[in-house]
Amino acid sequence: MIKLLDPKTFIAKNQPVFVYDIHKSWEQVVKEGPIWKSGKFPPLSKEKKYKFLGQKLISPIAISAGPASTKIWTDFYFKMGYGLVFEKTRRTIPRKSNTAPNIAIVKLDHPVTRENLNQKLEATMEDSDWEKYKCMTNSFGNPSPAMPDWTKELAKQRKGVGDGQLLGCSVTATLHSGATMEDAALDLLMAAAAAAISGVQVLEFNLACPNVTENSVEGEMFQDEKLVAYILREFKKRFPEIPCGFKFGVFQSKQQMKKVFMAAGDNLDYVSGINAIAMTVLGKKGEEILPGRRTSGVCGKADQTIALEHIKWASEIRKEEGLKYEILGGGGIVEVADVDRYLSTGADMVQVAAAALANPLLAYKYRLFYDKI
């Protein structure tokens, strides 16, 4: 039997908030991968005592489209333990990521509910902050690779997976003004079908992305129960094998959420969400901490009480109507004993990215305190 040491064993003493360096350009941390000073790695758990989507896994905490991107970084969640990796969401077409910083600590330490989601939040960046409030907000603006980079890439991620982990992918559409959502489902499907293609295990539809700057409707997608229907069909008629499913954000009733999910019927393997809620984020003086940006991705603590209500609308809804997908549940997972308290709300597996960049050993740590299967 494995013994297993105190995460603290892992940690280099010289080691940063964040294995991600918020002070960087996107596309300088994924050239330059994970900042991890020790270099250590907790043992792999050698039984597969969670399932999810009819695959036997390590851990029901997945890290989901944000933190990892390229080969660099799911190798480095892999070897963490985390039982589903996506990679970072990719598009048919290359996009440079929002200007730097992408990432900005909140000053909110307590859940936001309803009744705010329009106040003004002030945020810093200084990392040693996250301790504290464990709360940021981001807002990259899903930057890809041209596609051919991508799928060459995606085929060579594949060989990182472990046994009882799976390798996921994470796909949108760009839309430019003028674009139809006819526009949108033929590019959705494009890029699915080159992420199947090149192997990847499970496929999701990023449709609920709040910091795209050139078209918001990027970021409403999910509420469109007919294209939502329809890429989901068309990609289980050529796919069948490969389960596929769609990130959604805020709903703003039950009623709107089930309408959406009964129209995915069948075809839709699991659902994911929340993804980070759009606010106005600024700085200490009222300034733009994120250049460009008014409004950003609030991530952290304060998604957890409309992340647990969206988990268990999701939960009711598929039990009301006899439907079959998976819940894939996340927003505001920042503590080890999040995870139960989201599985037990309704999710089948969770999903982290914040607490990912700033708490890396959290698969591990919940399998050493938490894990009573």
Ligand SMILES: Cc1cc2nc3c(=O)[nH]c(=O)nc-3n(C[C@H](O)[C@H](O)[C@H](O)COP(=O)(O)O)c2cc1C
Second form
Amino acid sequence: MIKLLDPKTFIAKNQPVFVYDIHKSWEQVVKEGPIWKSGKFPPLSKEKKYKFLGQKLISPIAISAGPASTKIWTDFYFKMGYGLVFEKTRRTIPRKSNTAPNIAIVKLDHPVTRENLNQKLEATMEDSDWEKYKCMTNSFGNPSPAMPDWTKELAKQRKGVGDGQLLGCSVTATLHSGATMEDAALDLLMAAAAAAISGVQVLEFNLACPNVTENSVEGEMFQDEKLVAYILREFKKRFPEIPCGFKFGVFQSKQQMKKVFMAAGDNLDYVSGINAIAMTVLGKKGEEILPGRRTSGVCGKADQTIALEHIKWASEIRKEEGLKYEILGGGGIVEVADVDRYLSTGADMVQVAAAALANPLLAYKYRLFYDKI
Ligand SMILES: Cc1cc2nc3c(=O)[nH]c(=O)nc-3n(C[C@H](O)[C@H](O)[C@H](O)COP(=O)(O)O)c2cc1C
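Structure of the form predicted together with the ligand, please, following the form predicted alone?
So here's everything in the complex, that chain up top.
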């Protein structure tokens, strides 16, 4: 058996708070790659003790769609020992990122609940505030390179996948105002087919982005049971071997969640959530902190209450209705101790985004301290 070293061994003394420089543009950050001063990675596990979507995996922790974009980033998280790494959401039509900065730290020390969703939150650009609040806001608007570029990149990214790991890709639709359900379905399926042909092993429809400034309908597609049922059915007809699911945001009720999951039926291999929660986030004096946006997606610790409520509902609905989807649960996991709480609430695998930027050794720490299987 390999002796596992203290996680500190892999962290340089001058390592900044985030592997992502929140003061730079998304395009620059993607190009420069993760800031990992030590250049050291823990040894990958040889044991595949976890199962998700029929595959045996080395870790029950995934990197949500978002933190990793292009090979330099997906390779980084594969080397860190995550079981599944998603490429950030892709589109069929290129889109630039919202204006930088795209991330700020939210000074929130209580959970977001359905009752306080309308509160105004204060954010700062002080990286060190993360240590106290473990909460951030992000607003990218699902930027995407052109389809010929990201499909070629995915094929290269696939080469970085180790034994007991999977590469996923998230896709969304680009909708003009007044777009119909048919427009959305066509665009989603075009993107999904391109990703599937490029070699992704898990396909996720992102139907819940809270930050698309041009057309907010893009963030609410997950509530539309007809759209969800249609895209999953048509995808599975063409790519029966590739597991697929969709990302949800805050459902209006358990009943609404049930309606959507039941409509999708057996074509739904997994459900993924929760996406960042759209809220008003401003600077100390009420000024915009992310330029041009007064609302943005809140993620990190404050999402725990709503995220766990959704995992519980998804797990109950699966049992009540005899459905077979698996649950990729996340939103709010910031410490290694959170992982088991999400798994015991009903998640089959968990996912992290904000914490992946601040605590990339999370999968290793779980293996070291909590792995009791
Ligand atoms: C830097 C960053 C980028 C994100 N980009 C995407 C994205 O492209 N697609 C998506 O579905 N979710 C995106 N998200 C949302 C996350 O996948 C996740 O659902 C949300 O942040 C809640 O999880 P967390 O509390 O672990 O951060 C992003 C989140 C972060 C922090």
